[in-house]
Each structure stands twice: as C-alpha cells, then as structure tokens.
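Coming up is one lone chain in structure tokens, specifically the form predicted on its own.
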Amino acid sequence: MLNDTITHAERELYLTLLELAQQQPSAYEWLTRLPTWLNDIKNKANYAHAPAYQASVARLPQLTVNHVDLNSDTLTIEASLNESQRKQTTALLKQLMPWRKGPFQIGGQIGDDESGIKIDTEWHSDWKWQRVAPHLSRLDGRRVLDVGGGSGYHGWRMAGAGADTVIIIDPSCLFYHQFMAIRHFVGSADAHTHNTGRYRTHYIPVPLEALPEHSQLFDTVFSMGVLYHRQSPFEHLQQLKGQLVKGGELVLETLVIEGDANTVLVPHDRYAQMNNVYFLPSVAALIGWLEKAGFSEVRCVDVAVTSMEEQRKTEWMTYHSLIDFLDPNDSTKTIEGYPAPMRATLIAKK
C-alpha cells in the first residue's frame, strides 16, 4: 500500500504558508507561486528521475514511531523494524543516493547503530551544527529560513533547537525527496502541540532567486555552503537580507581562505574538483562585504579546515569526495593547488 506523504506534507507547507499570510501579507505571494514550485520539481521533463524517487518515498512502510529526536546528532527515528521492513526500507531509502548531508537514522534506540538503518551520509553535517549552534540567537518561536539545505539534516536541528517554523529551500529533485522520506519517518513528531497541531519543517525544491524579493518573512537566514557557488555574490547577500525582518539574524557559512581584508581567491577553472566556485574571500573581506551589503554587528564565530572524517565516502555515498579532490602529496592543497577547504561561519544582523 502506497503513502501519501508527500501529498500530505505539501498540504502542511500550503496551510502554513496560508496562516502565516494572515499575519504577514508578503507570504501571499509565495502562496500563488507554490503549485507552480511543487508541479515543476515533480515533472519528468524537468527531471528524468522525479518519478522514481516519488515512488521510493510512496512505498516506505509505515512504522510504528516510538521517539522522534531532532536534537541528537544522529537525527534519530526510534521504531520497532521487523526484518522485512529493515530490508524494505533500507532498499527504497539506497533509491535516493547519494547522501550528503546528515546522519540520520531509523528503527532501534539513539546510539544503537545495529537494530536501525544508520544513513551514514558524506558530510558529518552535526559537526557543522555543533561548531554554529552556540553562536545563534535562541531559536526559540522564531521563523526560520534554510538557504540549500539539502537534505533537510540542518532544517531538522533548527526546528529541534525551538524555532517555530522552519523553511527549507533547495532546487535539488533529489534532497526534496530525500527530505520527504526523512518526513515520512518523524510524521508529527514536530508538530506545534500548543495551537494548531502543523508541522513546523517544511521544504520548497526552489532556489533562493525564485523567491519573491523582499519578503521579510524570517527572524533567521541561514546560508551554509551556498556562497562560493554564486556568480554574484553581493546579489546573494541582498537576496538574503531580503528574507529577514528588521533585526534578523543571518547566519553564513561559506568556503575562505588566508588573507586580508583584499584578499579573494578566483579559482581559473575547478576548485576541489567543483566547476561552479566563483568567490573565495578570507574572512576579513566577507566581513567587508557584509558590511557593504549592509549588514551590522557582523562576527566571524568559526574556523574549520574541512578534515576527510568529515567529509568522506560511504555506503551511502559511494563516488568521489574529499580525499579525492586533495593533492595526493600535500594534504593541504587541492588537487588543483589551491589552499585545501576551509570554512567560516559568520553571523550578522540586518
């Protein structure tokens, strides 16, 4: 027997949204723009693979969920899985890869790998968590909004650390369905329990562009791996600050390198392999660009060299990934010569 999950949690994302307009009039426009986003993100033209990943999401067996915690660092569904729904679930859930962004897992207790599926995806996104979290402001009751979230990993652990609503975007056909088998498993696991019993995490397969300009919407913008994949990367931090209310909060994590506040790496074809990074700043320059954008209170709260344990192949991602976009000989370069990755989080307010 099929679910109806997605059908289920696109209405969730309707109702909200629908809600949310009655108290802010700028979230009518994504209103009329949503059919147009969910239809097109399912439509084979666009996407050749749309129909098979709906129907992987469509055949998860219905579980009974005893615990859902969205505050662990494995994001953690605890169930009773039979040997049949094991195999099942864990075929249908090995239709969506690759894994990027996680872990998650499903069936048995938190810290009990061996009852449950384990999604041991590339990127150990709760260290990328552990080293932002401190630094935010209480996400307590606030609207959040996820700027390529991928799988949703992030989006979960902001609506487990208190916010209110939690908006995930990201074009991919492939993390939208990852995300909706995710949702599958928590159900109402996150609903509001005090007023109107909604989900409070929902995913739109857009890009930041596609939204209407200026929505003002949200009390928190993050923007975490998106940066250096901009062409224009001013445009990028203007489209952010137009998302966020007046004293909002963004949070950007992006690729930098040493340098001072002039110094930008324009990498003259791939960057670790990746044919799409265009700005690579040192942190005092982004600080100057957030500034200019005009942003204020801007900090750099966080340095971290990407290490291979945490960006690394897996069972659920099996091709290429950091180890293979390194020189061979000096782990501190890329393959191409560049200074090896290294990312910053910044915080500013608008």
Ligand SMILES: C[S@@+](CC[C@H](N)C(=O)[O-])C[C@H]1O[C@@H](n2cnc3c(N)ncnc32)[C@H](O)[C@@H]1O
Given for the second form:
Amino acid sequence: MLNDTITHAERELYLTLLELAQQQPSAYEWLTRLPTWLNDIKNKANYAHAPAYQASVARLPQLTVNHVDLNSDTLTIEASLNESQRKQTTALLKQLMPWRKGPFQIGGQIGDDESGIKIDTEWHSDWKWQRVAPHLSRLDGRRVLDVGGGSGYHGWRMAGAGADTVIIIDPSCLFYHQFMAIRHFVGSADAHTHNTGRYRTHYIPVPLEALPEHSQLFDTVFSMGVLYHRQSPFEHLQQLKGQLVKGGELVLETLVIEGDANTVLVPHDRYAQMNNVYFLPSVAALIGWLEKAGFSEVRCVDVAVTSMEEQRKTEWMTYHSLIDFLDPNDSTKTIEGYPAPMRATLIAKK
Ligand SMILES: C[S@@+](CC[C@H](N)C(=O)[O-])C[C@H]1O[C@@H](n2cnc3c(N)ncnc32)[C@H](O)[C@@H]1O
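Please supply the coordinates for the form predicted in complex with this ligand, as a counterpart to the form predicted on its own shown previously.
What follows is the whole complex; the chain from before opens it.
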C-alpha cells in the first residue's frame, strides 16, 4: 500500500501559507506560485528521476513511532522495526542516495543505532549546527527560512530549537524527496501543540531567486553553504534581505580564505573539484559586503577549517569526498593548489 506523505505535506504547506497570508499579504504571492513550484518538481521532463524518488517515498512503511527528538544530534525517530520493515526501509532510503546532510536514525532509541537504521551521511551536519546554534537569537516563536537547506537536517533542528514555522528551500529534486522520506517518519511530531496542530517544518523545492523578491516574511533567514555557489554574491545578499522582516536576523555561512578587507579568491576553474564555485572572500571582505548590502551589527561568530571527519565518504554517500579533493601531500591545500576549505558564520541584522 502506498502512503500519502507528500500530498499531506503539500496540503500542510498550503494551509500554513494561507494562514500566514491572512496576517502578511505578501504570502499570497507565494500561494499563487505554489502550484507551479510543486508541479515542476514532479515533472519528468525537468527531473528524470522524480517519479522514482516519489515512488521510493510512497512505499515507505507506516511505523509505530514512539518518540521524535528534533533536538538530538543524530536526528532520531524512535520506533520499533521488525526485520522486514528494516530491510524494506533501508532499501527504499538507499534509492535516495547520495545522502549528504544528516545524520538521521530511524528505529531504535537515541544513542542506540544497533536496532535502528542509521543514515550516516557524508557530512556531520550536527557539527555545523553546534557551531552556529549558540550564537543565534532565540528561535522560539520565530518564522524561519533556510535557503539551500539540502536534506532538511538543519531545518528540523531549527524546529527542534522552537521555531514557530520553518520553510526550507532548495532546488534539488533528490534533497526534496530525502526531506519527504524523513517527513514520512516524523509525521506530526513537529506539529504545533496549540491551536491548529499544523506542521511546523516545510520544504519548497525552488532556488532563492524564484521567490517573490520583497516578501519580508521571516524573522531569521539562514544561507549556509550557498553564497560561494552564486555568480553574483550581492544579488544573493539582496535576495536574502528581501525575505527578512525589518530587524530580522541573517545567518550566513560560507567558504572564506585568510586575508584583509581586499582579499577575495575567484577560483579560475574548479575549487576542491567543484565546478560551480565563484567568490571566496576573507572574513573582513565578507563583513564589508554585508554592510554594503545594507545589513547592520555584522559579526563573525565562527571560523572552522573543514576536517576529514566532518565530510567523508560513508555507506550512504559512496562517491569522492573531502579526502579526494585535497592535495595528497599537503592537506592545507585543495587538489588545485588553493587554500583548503575553511568556513565562516556571520550574523547580521536587517
Ligand atoms: C553545500 S550545500 C549546503 C547545505 C546546507 N545548507 C548546509 O549548510 O549543510 C548547498 C545547497 O544549496 C542548494 N542551492 C544551490 N543553489 C541554490 C539557490 N540558488 N537557492 C537555494 N539553494 C541553492 C544546493 O542544492 C545545495 O543543497
């Protein structure tokens, strides 16, 4: 029997936007575009794998879930799994590989991945969350947008930290369906306990540029791991700003290099084997960019060199990973000779 997880999640998203539009008319524009956004991601002509991903999600079994803790580093859905459910679930989740952002666990109990299915993702996304979370204005009651949210791991953590509503956006068809697979097991565990009982965590499969420009709907906007993929960083900063309410908080995490306010690296070809990397500023330059884009109270709260423990090949992501992207004789350099990946988190006010 097939489940209706995706349809149900879409309905919850519609109703959430409808409620929002009653307070903030700019959300009507989102409602107008939503049918196109949600149909496009199902269109085989756009995404050859879409029907297969949908089928994998729809065939996930219904489990009896005992507890979901959106605050645990390994985002764990505690449930009892019999052997056939475990085999079926593992096989279906593996059809959604590569799993890059996580970790997740389905079945068993927190801290016991023997009896559950542990999706050991390429990235320890929990480590990034640990670096970022202590510096945020409290998320309780806030409306949050996570731009480029991947599988949705951080979005769930934002809900776990008390956000009233989380909207994750990302143009990847695969990551959208990974989110839906996790949504299937989370069920209504993230729902509001008061009044509506509506889901708090939603996903729209679009890039930031597709959103209405000056929505001003969100108290906090996250852009983590996206800026360096953008050809026009200032446009990206303006688009982020347009989604924030006045006084709202931007959380920007991106690749940086050492240097002064005038230092920016534009890799000529690939950077760490990625062919879509454009601007890597120094922290000082990035602060200047944010100020020039009109943000205030700009501060850098964390700088971290990415380690081979944080990003690595696993059973759930079997392609090349960081170790293959660095110079085998000097891990402070990428294989192309650029400084190895170092990431900074900046927080700013609109
Ligand atoms: C390096 S991953 C970062 C994932 C996650 N935010 C994190 O920090 O771990 C970059 C993500 O941004 C998404 N992305 C790329 N261009 C985007 C755009 N224009 N708008 C929104 N997301 C985008 C990609 O699909 C990918 O999932």
